[in-house]
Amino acid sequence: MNIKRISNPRIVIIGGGFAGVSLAKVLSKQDVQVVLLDKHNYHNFQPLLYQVSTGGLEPDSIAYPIRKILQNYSNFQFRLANVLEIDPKNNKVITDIGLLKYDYLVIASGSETNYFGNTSIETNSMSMKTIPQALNLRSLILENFEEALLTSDLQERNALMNFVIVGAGPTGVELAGALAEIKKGILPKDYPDLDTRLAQINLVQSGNRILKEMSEEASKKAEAFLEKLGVNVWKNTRVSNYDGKVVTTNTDVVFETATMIWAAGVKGANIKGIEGADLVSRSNRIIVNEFNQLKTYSNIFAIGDVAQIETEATPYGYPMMAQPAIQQGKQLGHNLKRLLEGLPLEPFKYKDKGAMATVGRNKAVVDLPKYKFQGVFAWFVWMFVHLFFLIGFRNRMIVFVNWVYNYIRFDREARLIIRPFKKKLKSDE
């Protein structure tokens, strides 16, 4: 990889997400060599991916070059690489561009979509974990309406305008709200010769309420917001299969749709080499102690979504969200400094700063540790928090201007088919 070996300890970080970047920043002033590996050269602000997929934002407004984030740190190296395997016995990382030895390894590879072993759903549905996936979804949504204009088959037209979102967590709820606003404010103007009132947005949840990780008050209010926007909310309904045309469930409910979006769960994006029931949980997360340290390998750590800190209070780890990842990255940075100085490590303590989700224009729900509120004020709080955590002044300004413009004009300028997307069905193979 053409990385010069120096006398300082080498810390290799796999993943440039919230956890990896937070850790690298803390280590920037230490006498160590930091090498960050990622298969993308940018940090992706995942909470706003749904706005890229629905034409509210362009992808460059929620992405930021990793090299630029850390360019002023003299001890930092970045390599664009796909990590294939970890060799913990020999302290090596195996990638598609070569091998790299480490003194300390931090796995911050994040999470990936969990299809729970259903290959048909994995093949035929759309997911939204990366920017390329969000762009594919945006193209597919717009192409569906273009195709609906051309067909004289009413059943086919309805299927093209019928959207099924599986999973009513923050991603599913926010995406459903965005699609509902497009149906109400944009489609009638863009497609005046198409009866867009027939378009359906269906949000399917296997449990008895949406936003189950938030308060019951937030859940009920968010559902009321969605129903007011015209979203069909299906609770206690578990999707069992999707063949690219028909969604079947554990009930009598069946959806004929050309687009099913899977937002029903995630699992750890673990890497080959860290294996075994004592190291990896059922959700494919790496099991670590309260110091984010692996049980078997004292010089290997895991942070963020891929890490599962097992304690009596958190037997299944912390939520796979940005805040735990950021806090774990910062804490591990301080712990690595203590480790190098021969001091005892300090356990990670999560400070719950709350949860929030937006449903649409002037509609959001916010759960803070001491306060819970919904509506317009919650919507402004949601916007402020997301702008604050975006990386880069330019990105903040672009997103803010887009939001103001979209609010005033009730428009989404980024509804562009930049690269056409053709969904490959399982039956096509």
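Positions refer to the first chain, counted from 1. These figures come from a predicted structure and were not determined experimentally. We call the rigid core the largest set of C-alpha positions that still match within 1.5 Å between the two forms. First, how it differs from the form predicted together with another copy of the chain.
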Contents of the next structure:
2 protein chains.
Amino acid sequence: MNIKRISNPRIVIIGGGFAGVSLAKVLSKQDVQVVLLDKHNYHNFQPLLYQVSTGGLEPDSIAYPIRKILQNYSNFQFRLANVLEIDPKNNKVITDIGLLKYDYLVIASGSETNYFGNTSIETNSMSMKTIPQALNLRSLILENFEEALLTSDLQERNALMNFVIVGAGPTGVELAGALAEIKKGILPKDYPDLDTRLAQINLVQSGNRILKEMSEEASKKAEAFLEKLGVNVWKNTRVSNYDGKVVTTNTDVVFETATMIWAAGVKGANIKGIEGADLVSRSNRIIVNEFNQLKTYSNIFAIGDVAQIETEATPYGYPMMAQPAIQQGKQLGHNLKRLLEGLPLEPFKYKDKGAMATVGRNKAVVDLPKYKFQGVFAWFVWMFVHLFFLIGFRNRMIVFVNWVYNYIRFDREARLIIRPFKKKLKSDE
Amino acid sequence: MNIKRISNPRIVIIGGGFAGVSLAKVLSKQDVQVVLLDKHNYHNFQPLLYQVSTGGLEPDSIAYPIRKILQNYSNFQFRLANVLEIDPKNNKVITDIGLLKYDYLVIASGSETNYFGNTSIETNSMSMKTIPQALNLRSLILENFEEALLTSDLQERNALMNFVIVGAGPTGVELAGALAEIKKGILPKDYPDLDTRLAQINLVQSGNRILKEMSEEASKKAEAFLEKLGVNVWKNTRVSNYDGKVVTTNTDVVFETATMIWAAGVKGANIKGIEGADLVSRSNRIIVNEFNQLKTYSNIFAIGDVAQIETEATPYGYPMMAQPAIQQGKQLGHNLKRLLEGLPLEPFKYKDKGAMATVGRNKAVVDLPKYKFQGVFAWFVWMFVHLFFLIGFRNRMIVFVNWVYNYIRFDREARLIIRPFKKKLKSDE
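Write the structure block of the form predicted together with another copy of the chain for the protein whose form predicted alone appears above.
Expanding to the full complex; the earlier chain stays at the top.
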């Protein structure tokens, strides 16, 4: 597609996630002016959110100040802003801090939880896509145990100690494993008066295997790991509703629970103004070509979770994960450089580096392009890779110290209700 | 005063701060049943709150799960509860989770910010007594800088970058020093577009010297340190009001500021039901004898900040600080043991271990009973003592790693707005 070459252009990037940050790195030394917008002042390492929820890590150790990333990029500006709308005809972005003009726009706004239109599930379930959400879940889990101690109603106590996780992708599997370890390692010590056998962890999956993006081998092994940890895995079970008390499914399986965690779907975090032929309505993702360029507007690009690169080989785009986002950010950076140099753009080529998930202590599954393995070694690989992709030396150190400590002591000391979720205190209590 | 000796008594402790926890340790192996109540599920190391506010530390590293402290105390129960009222005539505590009977009651509810009845200051100023408050202040400081970038109104920008700290006790002094270091080390790198000279840190003190609980030598040196860091120290200046925009004082000094931090007073966090002759109305502290026992009720004790041990030598009680709280908790523990053994109680004797405050990198003042010193060595002593008093090996490790990192890199990477204070997002965004 034709695209105008502009010298020293103003590029606006929406979103400082994996895609936006990886693009920023490439553009840092180019003859372009960049404005990076994000509604948070930090980059968030989503793959470790479940450890924040389960008291294994501090939120601050998986977040990194965006301004710190950009400190040495003299051609960058960061603005803490919520983007309200894009006005592509006039090359403008409308935000809660005002209007911004752009020459090229890059949408890297990521993804959000997809409730598939079920407002009852949306209202009553917990999600884990952001740090505040992860902290809310941490508070709720701990508040549930505290409440379970107080009630003499056995049914209520059961519901408080019953956890239902919907969706057995990496997030659901990792969370289920961590909760099972809390049940085994923390509950008996912290709550000697509670019958910990009541604590049930249920992982519910509509398909016929867990971790369906991974190999059959990984799925099987992960399921065996979960069962060894005492997690109830429900396959071929589709959750139909949750009213805050009862989870109903398409089978006769029913759960009475105070806590349903919805990890069963994501959708693009598209922004108002991009619509029609540019959008997949089902998944809310922006359709782009192999240069991450929109159909309708040649100076607008989308990368990462929000972008769906539609080619014959990838009719539904690439998986909404960190790797495609990082690679697309990098590739778009190179293409914008080429554009400025008057060279033709090069199509995005995804390099599948594999996938992995951890189930718990000494238990992980890893699918590399050439090797598949599971168990202790996989677990070390999982930890090494996650430490490596964390941004910042301090964060790596802190996460490492926590992991070593948690491993040696079978402990999770960040089991802190800093801001209660259920019981409302004043904002500063 | 007479007190009934009860075998295997039920002791209720209100508060898991320094006093409550130090008492708990002594009672852990006694023939008593203890219920510890706190509205938080963690013990909070208040002396380091200012580092949470200024992005130097994670909140989770200065908090410690109370249940973890009590794990090995088989005679203890913890309940997460807000105490609403004490009914001393019927030996009952009324909480938001129900009624509790006690044989002996220990009030260790600590202290809260004292606004001396000025509701305008209470509404508009920030405080730093709890972790959520410290996090609110962290968010506000960072939001101010983000906003300052956006406004073209110079007066508004000045107000956003002007910080007024009222009260030059250790909290005020340490916060002022940390803000000055942010101005010097972080602002120019993170906000190259802002004229950092606009950032003013004002420390306002009604008396004629700062750190008035410490030696003259410490006061002088701390003031010199602050001035070197560029903090404006205003002595003999009493703040009279703050409407959210302008701080007025008893002199002609006036500050236009978006951020006033009130560290000028604390009062006892007394609980409804303890009143009259048992209470100092001015400071809201509970009057106790040298056995930490109330005048009116011989089976109720108060320890720590909320307790005022009235003797001839201490007409206003001991300072509201960690050391008297820890020592009173310990002493009351021994006295309760003696009581159960039929021995007479022993009066509390305060062992003054000195006081210290840090102003910033390589700068602290220490008053020990026999030595007074300031500077680099004092700074190392300050760090060592604070690490030592932190509860938990993990917390000490994490704080230590952060300190080493921050020292070497002149950095504070927890400058994260996890939950905005000004701009209201949804609770989970």
